[in-house]
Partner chain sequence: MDIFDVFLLEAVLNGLLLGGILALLALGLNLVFGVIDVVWICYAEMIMIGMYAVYYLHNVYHWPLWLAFASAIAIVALGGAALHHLVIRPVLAAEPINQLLVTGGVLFFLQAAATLVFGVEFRNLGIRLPQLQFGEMYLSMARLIAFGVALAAMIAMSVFLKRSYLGTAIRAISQDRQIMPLMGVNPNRIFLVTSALGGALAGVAACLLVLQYDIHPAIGLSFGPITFLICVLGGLGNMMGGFIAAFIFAQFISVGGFFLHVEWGYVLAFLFFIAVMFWKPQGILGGK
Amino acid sequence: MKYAALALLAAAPLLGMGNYPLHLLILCLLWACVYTSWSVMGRLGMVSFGHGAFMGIGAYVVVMGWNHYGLSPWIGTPIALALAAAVAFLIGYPCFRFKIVGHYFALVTLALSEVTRLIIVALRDQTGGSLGVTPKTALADVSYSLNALQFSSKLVWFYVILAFWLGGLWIWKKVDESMGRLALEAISQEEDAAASIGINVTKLKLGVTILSALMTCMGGVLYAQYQLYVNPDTVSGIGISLQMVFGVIAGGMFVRLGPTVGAAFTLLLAEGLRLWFGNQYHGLDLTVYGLMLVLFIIYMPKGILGAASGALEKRRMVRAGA
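Structure block, one chain, which must be in the form predicted on its own:
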């Protein structure tokens, strides 16, 4: 069943899909990659509001390297990943070493996200500031450039991002099947008790944080190269971090495809708000995200897919009992 659904998804662009629906599908898969990256860490008891920083690092390092130094994204991407890993280590190690957890950890990461956005805005001569920046085009006379990682065809981008989405799901599965997940769940329940039986708390928490940061950074790289435009509000800051948290919780944090369902939900919600209200109400999307996040936490904590799976399982048990 799942392979048939995957084959149908892979064949969807070849069945006469228009450019706009294909664009929405690509964005859905792209945000699904980012949301899955957050859930790798978030579902294990480490709620981060700072992943907008890692996405911003991925997007801006690659674009700035290409625009100012002529560095191909193939070179810029490893640099961005190394920087994201370093930032994750610098933030994560002191927090985990000195047991800054729960709400306090969330506040630290929230500050990280906003500081990253402010740095991007402050370096306006290099980054374009709040107006954003467009990567120099390499498509003047050609339809694609492997060196610049730019493709005029949305079909190419669909399959590139589809591959990364599948890779993110594979990483989620491997983390879920590892002994480290059980140890991290024990840590999230009672950290001191977990440490007392020999679990290296700092190492495990730091490892999954860096993994999540690297995946999110890669999402930023893909976003910048696909959209060919970035600004601080679309790839970093509190707004993007809040969007990630809301999307994962709305879709289902503890189900592998939950973040993907959340990505589809948030994308359709954003498009609906844009069509209904246009751009006349600045910050409306963030207000709606915040309100719906509270409602989901109260009334549907397992998310859309988690609630649906639970309902199906309950019906199956009733039928089996009957």
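For clarity, a rigid core is taken as the largest C-alpha set superposing within 1.5 Å between two forms. Everything numeric here is computed off the predicted structure, so don't read it as measured data. Positions refer to the first chain, counted from 1. Compared with the form predicted together with its partner chain:
- In this overlay on the rigid core, residue 257 has a C-alpha that sits less than 2 Å away from its partner position between these two forms.
Following the display of the form predicted on its own, present the structure of the form predicted together with its partner chain.
Nothing else is written out below except the one chain.
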């Protein structure tokens, strides 16, 4: 069943899908990747408002390396990942060591994502500031360049991003299966109690944070290479950081496919409203989206998938009882 669905998804573009639906599907998987990365730590009680920082690092380090130093993304990506890990460590270690949690953690990480955005804007001579920047094209007379990680075919991107999405889900599962996850759950419930039975709270939290940062950074790299355009507001700062949090909440952060459902839901909502009402009502999609978020958090805090699987579970229990 699971594999059949996956095979269907993988075969979808070969069944004569138009360019635009394929583009939507790719974007959906890409955001699913990023949202999944966020949830890896978010569901364990570490609600970060700063993941825009990691996405921004991924997108900009690779593009800047390519544009200014002719550095292939194959080299730029490890540099970006190293930088993201270092930043995650620098912000995470003191936070966890000094027990900065809840509101405070969210607001400290918010500062981090704003710092990233502002640095990108401030270095406008190199980064193009808030106008954004396009990676220099390597596709002038070829249809793909492996060295520049640029492909004109959407099909290639579909499979690349599909692979990363599956990888993200696999990491989530591995985290679930590891001993660390039980410990982390204990930490998110009762940090002091967890520490008292010998769980190294700081180390575990830091590990998950760095993992999540690396995955988000990779999402940023893929985003930049696929879209071939980056802008400080679309890859870093408070806007995108909140978008990640809310995408995850809409889908449900405690189930593995929740973030993916969130990504699909957000994207379909935006596109659907645009097709429905046309383009003249600028901001309508986000108005509806914002309203739904508020309603979600009040009435359905587990998200779409979380609520659905919860209802299913309840029904099963009732049937088993009867």
